[in-house]
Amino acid sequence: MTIHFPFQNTYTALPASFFARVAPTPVAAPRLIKLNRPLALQLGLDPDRLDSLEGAEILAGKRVPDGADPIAMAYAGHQFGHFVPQLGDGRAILLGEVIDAEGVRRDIQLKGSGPTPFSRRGDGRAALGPVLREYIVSEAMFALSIPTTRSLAAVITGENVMRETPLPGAVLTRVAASHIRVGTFQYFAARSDTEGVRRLADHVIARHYPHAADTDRPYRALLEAVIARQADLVARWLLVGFIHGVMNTDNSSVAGETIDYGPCAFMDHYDPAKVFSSIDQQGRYAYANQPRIALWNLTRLAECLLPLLSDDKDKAVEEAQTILGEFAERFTSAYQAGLRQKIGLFTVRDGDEALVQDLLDAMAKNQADFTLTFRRLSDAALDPDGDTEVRALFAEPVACDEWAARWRERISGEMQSPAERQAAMRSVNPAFIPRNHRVEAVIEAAVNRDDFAPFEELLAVLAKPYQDQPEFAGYADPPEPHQCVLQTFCGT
């Protein structure tokens, strides 16, 4: 019996301009190396049937299930800044869509999984290196409850990739609330093709927004949706010091997820002008700017809607920009709200912004590990004798010591008990975080001597952030100055 996926496709009705129709390139002998099993019972899929030899070919693209109605997305891009009109998907295909069990629909998408038209003369592959960092980092993202894009499988292909040298050549399985892009919009916008901006925007709102269709104005009710979404997201990827390599405006998910961990990493020590993208030469998409980029990017969308806002074209401009002044004020309470709850406040005061600014700003100068420090925050809400932990991460300790003080004097006019604040901050401070050197390792194991238990093992320290977990207590543990992690690199 066939393993049978319950597709029920909307995009492939949507115009040929939209995208290609093309299969996935068969490969030499596939292996599955992980299946998200829980994801797969969400998702209607039979977990025993897809860990099966016929699994890991439908998985790596060697066979294609029934009812699949294999595309390549077309769109378009900003990538660090310069426009280029044709990108798409150039190593993924989308199988198709099924509806979750919490009655969301939900794209399941081959990566690397062979050329298309959209390949722009790339091999359309991809190296199990990229696909294991990015099934870590999806799934770490979801267990901090950041929308993500989600990693169904994995699977070798059983060929080689060439990128500097041979690599082992891998399939990701990537779910996703779909891959529509500020990209996706650009590229009708780009060739004057209103009509298609249109019908695009209509099949946006349908899946992602529909209280918008309800409105007597959808379109601007979509933008303010989207820029609502984007201002929440970067703000909660700042609280866990995210850093996305890749802030391209084709990498701009309108459903408002996480999407593309290439050259991705979480930070060490706090800095905010922290980059690991070996092309971002610039540092475009520091941690500190990625609030400003994804403004940026917000901005080009609202570009592209303009003929759906208005006919006039000074009142659709002066209707977008209105609607953008709504990121910051979004953005900044989504933020401020999430930094109170890091350091246990429950109550709103001035100065509180001050505070925590100024616990950065001491981070920074100390080199004080970003996740550690709030994690053990966490500990000496409940007891000040946990402020020793704390102050061991500051190369000046004495920087610590002023600022705990003042801490301990506005957490005292608050109602909570101690126990109370602790359990509150170790609710929004994970312990464990994807740490560089951590994935690195799974990598270097996973390629060069086919051992996935460190891989396995990983995912399942990274399953739960936000428990101690004491027999896998070195996970928490920042790296050795000789095993720091200077630079991620993109998967092509």
Contents of the next structure:
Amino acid sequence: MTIHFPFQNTYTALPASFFARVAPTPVAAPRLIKLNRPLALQLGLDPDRLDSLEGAEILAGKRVPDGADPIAMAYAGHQFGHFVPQLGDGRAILLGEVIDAEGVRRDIQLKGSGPTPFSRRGDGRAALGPVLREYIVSEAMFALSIPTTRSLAAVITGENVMRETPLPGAVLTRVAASHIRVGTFQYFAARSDTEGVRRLADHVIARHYPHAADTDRPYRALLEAVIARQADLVARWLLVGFIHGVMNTDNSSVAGETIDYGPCAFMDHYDPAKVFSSIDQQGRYAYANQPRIALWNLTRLAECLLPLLSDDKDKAVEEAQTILGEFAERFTSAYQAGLRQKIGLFTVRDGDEALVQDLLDAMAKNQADFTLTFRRLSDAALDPDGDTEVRALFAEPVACDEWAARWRERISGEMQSPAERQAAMRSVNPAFIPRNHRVEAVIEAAVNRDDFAPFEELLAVLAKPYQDQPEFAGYADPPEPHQCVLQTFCGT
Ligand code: AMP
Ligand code: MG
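Next up, can you give the form predicted together with ligand AMP of this protein, since the form predicted on its own came first?
What follows is the entire complex, opening with the chain shown before.
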């Protein structure tokens, strides 16, 4: 009995210039190391069937399931500001689309499944470390309620990949609302293929923004909708201390999901200029730059859509500028609303923005841990004795005292009970994030010792980020100085 995937593919019905048909390259000895059972069920797949040799072979690309129509998608992109007219899926193959339990169409893609016509000089493969990293961080983002691609499975291929040293090869099965990027639009725009841009825009509207089709100006509505989702997404990133690390236009999803987890990281102590990625030497993608970069990427999208906005070029530009002008307001209101929730405010008053900014400034000056400060503040909302725990996170604990007094004064004017405030704050301030030193330790155990128990444990903790889980309290701790991860790598 073969494993059934209920594929209903639409991307392959687009013109041939949108993709290259290519099958995954078979690998030696696939071994399933992780299957996301709840996600499998949500996708209409049978987890028991997938958890088998045949399942491992499918998820490693050794066997193509019935109904799959495997392709590598074409796209372009600005990488660190430099335009590359052809990138494309160089090491990923889209098996097909399924409709999930909520009626949402989802791509099922193998990442690391062998070369494609877009591989350039790459080997089309992925190493185990980055696969585990993407699995952990994407599923953590999902548990934090942040829009993201997800991870259905990870398999070891039984082959080595050559990086600086030989490393175990792996394939990640990624699930996404779609894999269409800002760079996908750029691919056609760069070729002056306006008909291609239009076909893609129509596909994106039908798939992600059906309401746009019902407006007088569907393409304008499309651009507005993508801008709104990106603004919300980046605000959510900042509110949990997430740094994507490679916000190139080819890593920017038009569906508004976090995509392409490479050298991404969560910050420990709060530092707006924080950069982890070894390749981001100018800090282009630093934590606090992310909103500006998202707008830069959206401006590239708007440029692609100009011919669809108006036949009159000047009019199209003027309109695009007006729409792009909505980003700042969207982002700021989402970010400020999120910050107000993080410090437990139920109402909006003059001075709130300054109050929260003063806390952030004090945290930056005192290397206070971003996640723990807000988590402990949540408990201090119930019991002022909790202030001791908050203070302890600041290099100069007194920096916290004056602020805490102002905060108590501000919240005392609201009618909510301390218990209500604590509960509300705990629901937005996670205890557990994928801390770099924990992720690195998991990868080290898996790669060097074939030990996946730490991986499983970390995943279990991160699946419930807002619960205390006293037995795993250590996972909430920031790194000791010797455990600090200073740099992260793409690992491609
Ligand atoms: P990324 O930095 O992962 O977003 O990838 C940027 C581009 O490089 C995309 O076109 C990828 O498909 C391609 N790429 C990354 N790693 C490899 C690899 N090992 N083999 C082939 N192409 C790759
Ligand atoms: Mg990418």
